[in-house]
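One chain comes next, on its own, written as structure tokens: the form predicted alone.
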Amino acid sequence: MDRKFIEKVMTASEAVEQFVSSGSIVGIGGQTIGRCSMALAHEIVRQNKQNLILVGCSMSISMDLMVGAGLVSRTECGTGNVESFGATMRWRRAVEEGKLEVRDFSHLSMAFRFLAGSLGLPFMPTKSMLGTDLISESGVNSDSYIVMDNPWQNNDPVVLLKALNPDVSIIHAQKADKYGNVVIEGFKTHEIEMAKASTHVLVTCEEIIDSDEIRSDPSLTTIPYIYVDAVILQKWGGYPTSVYHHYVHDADHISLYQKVARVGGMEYQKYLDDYVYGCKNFDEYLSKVLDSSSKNSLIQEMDSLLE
């Protein structure tokens, strides 16, 4: 790993072009309707990076968008859902139609796989998933786990989970400095271990802050610069999902997305054409879906939750 203490600010287009390749294993940050890396997901779709393997815990719209665009060959995750808005429908349809390989895990087991990768270990032992139909307890090998007896106690099965090291991970955060020191506020889930396990990490953020602010309280740095390759300033980069301290999720646009994702076909393709392919960047997409009054409404709702 050679992530020097240098300025890493670039555009989403530059970052995706440089660090995401067709066939990459892509770690997905965020969760359900919170802080999903939407700007980078849009750019990956726009650049038509194909045959991707997406990995994460509770993957949401960012994953569904790439699956819906036909760019994903496999997913490994705990679930795909948009909380009260329902399942990730393009993902679900692709699974039902046999167009997508899916490897199911518990959320905890996915987090443990990233943890093993972050520690440089080949596997991580766990009891998670035992007694479920997610695995076979017969000891049969899979590509991602082995079930074996505890070597110190008979009749005590344990799952050895293969470490997971994404080629690149995409994360949206509240703040970062130009060197790649990242501050995530609110929930953090699996992202710290995922970033440490990844070959490359791309971070979009609502604000680029001065490094003196980072140094004033190092305990607030969630992911240090040594794990980060690109910093992209992208206000509203998690939209239509929420970003704590900034804005709530946009229920209307998520509902619109879910509607076209359920229907699929030409209606879904029109969504991609209008909001992804037809936009030169994420700011142009935002100008189509958000006016100043709707932005103020989402910000004010977040403010009211924080009071």
The other form holds:
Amino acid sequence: MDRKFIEKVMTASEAVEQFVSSGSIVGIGGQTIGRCSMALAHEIVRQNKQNLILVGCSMSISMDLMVGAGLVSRTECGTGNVESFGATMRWRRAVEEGKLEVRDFSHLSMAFRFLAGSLGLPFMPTKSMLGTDLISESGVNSDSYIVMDNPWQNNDPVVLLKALNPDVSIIHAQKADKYGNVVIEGFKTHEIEMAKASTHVLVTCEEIIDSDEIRSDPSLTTIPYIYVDAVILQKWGGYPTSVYHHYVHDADHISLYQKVARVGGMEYQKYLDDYVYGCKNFDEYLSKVLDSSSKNSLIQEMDSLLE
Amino acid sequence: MSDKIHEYLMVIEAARYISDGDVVLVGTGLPMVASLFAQKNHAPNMCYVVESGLIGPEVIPTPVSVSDPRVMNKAINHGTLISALGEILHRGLADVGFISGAQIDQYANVNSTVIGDYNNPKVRLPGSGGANDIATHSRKILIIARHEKRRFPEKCDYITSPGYIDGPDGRKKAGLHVYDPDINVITDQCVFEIDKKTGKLFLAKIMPDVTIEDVKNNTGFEIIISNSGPEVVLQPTQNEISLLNNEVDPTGVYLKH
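Having looked at the form predicted alone, could you now put up the form predicted in complex with the partner chain?
What follows is the entire complex, opening with the chain shown before.
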């Protein structure tokens, strides 16, 4: 949240160095195979920020990469999921081996926690999760909710969800101007509330647009500049997940990631060495995994879906 | 009748529970396929809603995710998770909620969180996602799953999404606004339906060529049969099969060809 109307363009390396600390609560943008903040996740791994608490709704391979690199102490989310590609495997194994604390919520409950945070409210009520183990099992989430009666009606329990304000959120968007006015196209999941609840917001984008374009159709602005600290031009910054209007997800690379994440050990370490630690930035990773013909086919497939 | 046809019929039969004009909260996996089939077959005016915020798309086959651009096609709104799960579902405007899950018990509770103990898991599953919200707030709940004994235990290891919880008043006692939803569980062997008097599932329909014995052998909870006995699920028409094959899942993303 940098309320000043100043230019905020920087590199991913500068943004992570300045705004992500070990121990930070990090809000994770995107969903499963769509518009995940991969470039910033890579950079956080490269800079070895530790003891992170990752929060979000449907957390995917951006989360899994940070868990796999051993940087995460806790997740709070609705799912660890790559849908038809399976569960997020490093996350799953870490939970199974008791190496990662996990707090489960429904997706709407997580979005409501961010909504409360975005409004400066202490909590948000919901009728979700009642009667299930999401609010009864061992009380692991119990410092995040209270069940009470609706003050206006007897025998009408509601769950009060404690507001969640991430220290920093990472989001990949289609467009932003240099001041941090962000345009997200397609689904927007929990990202607007999460960004507005966050102390800092880092946004990579496919394109930096002129501010006149923002002002020519302000109804398209998803996140106004006052919430945003860093704008990073990063084409293909959501790869291998899809970015609406730009490219589809790369099923082959997601499958490759899932394969090594399932096996773990040396094979997973090699993936991190080759594609994250061994690259000075995200562009170098992209040059290792994507040639121009594979880029073209991902772009063309998106184009064909937009016809 | 082959396994393949039973799997096709599972999807087709599930789609039959969606009426034209319904607002349907569609979960990931098989619900996306069955809802797409309904949209193309008999419910062109259904409103397909997915949790990522997509409202009323004309879905392009075959989406692999609720964030797939195929689910964004010609939508009436690309909104937020709160527009879908909050302002439509929590608001009480979903006619049908459609989910899947790893375990479904006799009260139609669904587990998509963990096999074994939550604090010492045998298998950690992805988690609720929007499923808890969908099962909590929809007026009619559809659950689709391939029929395997381990999927249908007497009691879920963990209740992620509420069915009737522990009996006919389970939802009311827990304080759910939708306290007596219709629930159907559609598998490749049968259709279970909730009996609102007991809060338990009973065997409402059976697939052609499947016996009650088969269902019993593949189910971990007691099979309850009504006095009239189970109906037989209507055979698919050739048109339905070819629609599914050619226009809903032409490359076999979810269904074996």
